[in-house]
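The chain below stands alone and is given in structure tokens; this is the form predicted alone.
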Amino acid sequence: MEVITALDFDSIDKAKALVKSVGSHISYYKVGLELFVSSGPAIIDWLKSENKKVFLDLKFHDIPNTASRAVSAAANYGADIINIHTQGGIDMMKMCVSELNNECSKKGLNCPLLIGVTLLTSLDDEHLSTYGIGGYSSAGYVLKLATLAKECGLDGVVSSAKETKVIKENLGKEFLTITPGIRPLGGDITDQKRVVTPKDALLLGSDYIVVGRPITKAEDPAAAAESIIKELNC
């Protein structure tokens, strides 16, 4: 399992300071909407110059042509992971896979993993009921979306670790799972609902965990990162 730290900041300087303070403990970082909108691809260039891996978390969700062109353009940034919303539909997912492969082949780029977002970890069964998605539990709905993602050629999905086991059992161990909503034991869950501890995520089979505030808001980010890694290795 690999730990990805979420750089949820509003400026590139804050992100750089966090990465430098964490040092060698973390090699993978997530660049989401807030940081990308405020700094653009400059933050990706800088992370790559620091020999870090990048999860570009922009969750593309649009008509097939628009989403696939966005994914194709994002491949040129050198990100290691790009994601799209599985709820954008089968045609959208298939076109994103095709355009990504074509772009990377045409330009000789390393093809990033293409990952599908299923149900955000801030949502739960109550959300499904409110939106009239009847007949599904959170786990059942996530599995349905993950199944469609695999059929469309995606490399894996973003989901709560609570759904990792059922995904792996049904779709195979090679189908990747990236798990946000990670909180160390006793940590504040804030706006998350379907959360687990790092150790639980490991035991459930997650391939990557995304950890944000428990590291980025810690008084000593390096010590917080080291503690999480030690928990995973116990």
Ligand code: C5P
Second form
Amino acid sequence: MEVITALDFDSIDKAKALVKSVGSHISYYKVGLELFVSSGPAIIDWLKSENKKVFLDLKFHDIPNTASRAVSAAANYGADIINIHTQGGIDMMKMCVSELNNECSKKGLNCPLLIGVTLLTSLDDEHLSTYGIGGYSSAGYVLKLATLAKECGLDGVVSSAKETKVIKENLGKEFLTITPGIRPLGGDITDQKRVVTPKDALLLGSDYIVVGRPITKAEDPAAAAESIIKELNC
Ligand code: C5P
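Okay, that was the form predicted alone. Show me the form predicted in complex with ligand C5P next.
Complete assembly follows, chain above in first position.
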């Protein structure tokens, strides 16, 4: 399993400082909306020059033409993982897959993994009922979205680690799961709802865990990262 650290910062300088302070403990970083909107693609170039892998977490969600053109454009940045919302619809997911493949083969790019966001880990059963999505638990809804994502040709999904087991059982081990909402034991859960510890995410079968504030807001980010890596190896 790989640990991806979320660089949720408002400037490239802060992101670079965090990566430097964490050092060799982490080799995968997530660039999300805040940092990408603040810094543009320069942060991806810099991470690549530092031999880090990049998850470009922009969660595209739009009509098929617009979303698939954004996915193709993102492939040119050299990110290793990019993502779209599974709730954007079947046509959107299918068009994103085909346009991504076209773009990568036309330009000889390394094709990034295309991952679908299911239900955000900050949402739960109460959200589903408020939004009138009756008859589904969060796990059932996530499995439904993941099943559609697989049928459309996506490489995997983002979900809570609480849903990893049911996804792997139903969709196979090769269908990837990326799981945020990770909190070490005793950590502050802040705005997340469906949280899991790093070790439990490993035992549940997650392929990647996304860890943001438990590392980025720690007094000693390198020590926080090291302790998570140690927990995973014990
Ligand atoms: O700080 P924290 O560990 O909660 O950060 C989690 C990261 O994962 C954030 O960057 C958030 O945008 C992202 N994320 C999430 N839930 C999803 C998809 C992405 O929390 N379903």
